[in-house]
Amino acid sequence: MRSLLFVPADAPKKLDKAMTSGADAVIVDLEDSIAPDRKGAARETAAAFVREAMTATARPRLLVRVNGLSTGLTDDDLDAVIPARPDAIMLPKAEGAASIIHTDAKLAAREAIVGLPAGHTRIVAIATETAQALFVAGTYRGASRRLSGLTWGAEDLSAELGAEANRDADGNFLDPYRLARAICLAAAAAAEVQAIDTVHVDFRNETALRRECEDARRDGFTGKMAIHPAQVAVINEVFTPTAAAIAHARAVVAAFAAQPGAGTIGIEGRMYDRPHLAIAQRLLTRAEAAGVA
């Protein structure tokens, strides 16, 4: 998934636009974008729309953000969608692995009870919306076969430490989100797992979008997340890979293939390791996904 867009379970026009949008998967929220005395409503409203859309020949993965289980909805949000069939749904505020394996067992009970395969749920957690997330996002890996990607947020993290700003004056993040990005990064490759970019809540400027979307592709990101329609294009072009970028990776791959016990090898002039080879091979993989390989 190069482009994840949330959209505010409880408006059913953004939602059908939202699956037009170009976007790889759609996140349909039930968690900030919805008041209080709304979310009865939402859940009603984003499960005729899962339970539709699902049955769609060409269709956008299927998310829906859940309240966290801090928050005593997490069950009737799970009650409400899962007879819906969503793909997978996103888990804010979670604290590690004990938080997955929760998750893992409401999924669980909720798929007997409705005649779904095992497993069929799967979970995208944002692991970096408490400063105790912070201290458990190694412990991810081996959670559960449910937990398909991670992703990290600024805005409940900075609200939890009390902080002022999260960015500075040029729009960049301030040190402690740094670190809850790349603790992300880190979590998310422990676990083998997606590395999901967080939103750029500035929709109308493209520019640092396009700046902040090749900042997380170039450290490891392979999707991030949206908030309006328009980011979605420079999102999928960002996180596509080039057709000169697939032609060194296979040049990288058929290299190694023709030596196949060597440690290292040389492509006109320039050295490459077993390193090289693994993101060679995994940037194949993301461009086979994203129909450009």
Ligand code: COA
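Numbering follows the first chain given and starts at 1. For clarity, a rigid core is taken as the largest C-alpha set superposing within 1.5 Å between two forms. Treat the numbers as computed from the prediction; the structure is a model and nothing was measured. Compared with the form predicted together with coenzyme A (COA):
- Comparing the forms between the two forms, the C-alpha position of R274 differs by 2 angstroms or more, with the core used for superposition.
- The rigid-core alignment places the CA of T242 less than 2 Å apart between the two forms.
- Comparing the forms between the two forms, the C-alpha position of A262 differs by 2 angstroms or more, with the core used for superposition.
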Given for the second form:
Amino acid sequence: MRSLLFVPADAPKKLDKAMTSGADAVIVDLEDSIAPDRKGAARETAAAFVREAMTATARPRLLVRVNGLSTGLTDDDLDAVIPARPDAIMLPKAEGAASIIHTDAKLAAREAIVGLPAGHTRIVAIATETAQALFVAGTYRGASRRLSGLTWGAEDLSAELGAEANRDADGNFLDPYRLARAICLAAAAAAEVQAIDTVHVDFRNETALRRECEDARRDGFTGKMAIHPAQVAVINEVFTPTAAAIAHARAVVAAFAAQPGAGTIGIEGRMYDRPHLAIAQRLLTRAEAAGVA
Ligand code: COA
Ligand code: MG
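What does the same protein look like in the form predicted together with coenzyme A (COA), given that the last one was the form predicted on its own?
After this comes the whole thing, all chains and molecules, with the earlier chain placed first.
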């Protein structure tokens, strides 16, 4: 998933628009973009939308962001949306393996009740929204086969830290959030799941968005969340492997295939070893998913 577009669950017009936005995934939000007294109505719109959208051909992946485990709202969220069979739920304010195992059990119960195959519903977790979350980010590995991605957020973390700002005057994230970003990246790599970059809230600034996408890709993120449809094209473009990158990855794979058992090989005067092969294979998988390989 290169682009994951957030849509408030109580905004039917935006939900429809998101389906044709070109986003690889749509995240129907029941959490921060929904006022407390509208949660019930939003659950109903979310379930109706997902049920309908699941039947579309060539549809984006459909995620629902539920409310965090400490809110007491998660069970009602899941009761409402799991019968609509979303591809995944997004778990905000996740705190390591314990919260994934807890959510896995909740999902398993609902899947059994509605007759879905066990494990159908994947989990993408937001791994840096509380201070405690930063200290348990190393525990996601092996927590659940449902876990398919980790992402990070700066807004809730800055509130929890009591910060006055999370970006400097030039719009760059300050140290605590750079740390959260790096922790998310390492946590995802350790858990062998996708690392997804956080939202860029300044949605009219395409130049800044592009730079943030390129920085993220450089560091190992393979997708980014969006809050506005205008952000989708840039995100998809930056996270689609280039023709040159694909050609290079194919050359690495072919060179290792030509020398079975070799641990290290040389291509055009540079050394490549097994980790390079794994990187090349992952890039080709992403290229295939993006329809360019
Ligand atoms: N998904 C789908 N469509 C969206 C959208 C989104 N996230 N954000 C905006 N649009 C639509 C608008 O409805 C509008 O449609 P129209 O031309 O048919 O009227 C069009 O795109 C242009 O919108 P624009 O006027 O530029 O923005 P806005 O002022 O209406 O909305 C936000 C700005 C930030 C309120 C809106 O982008 C939004 O709701 N984003 C998601 C917020 C969210 O889910 N946050 C939680 C995660 S951080
Ligand atoms: Mg939040």
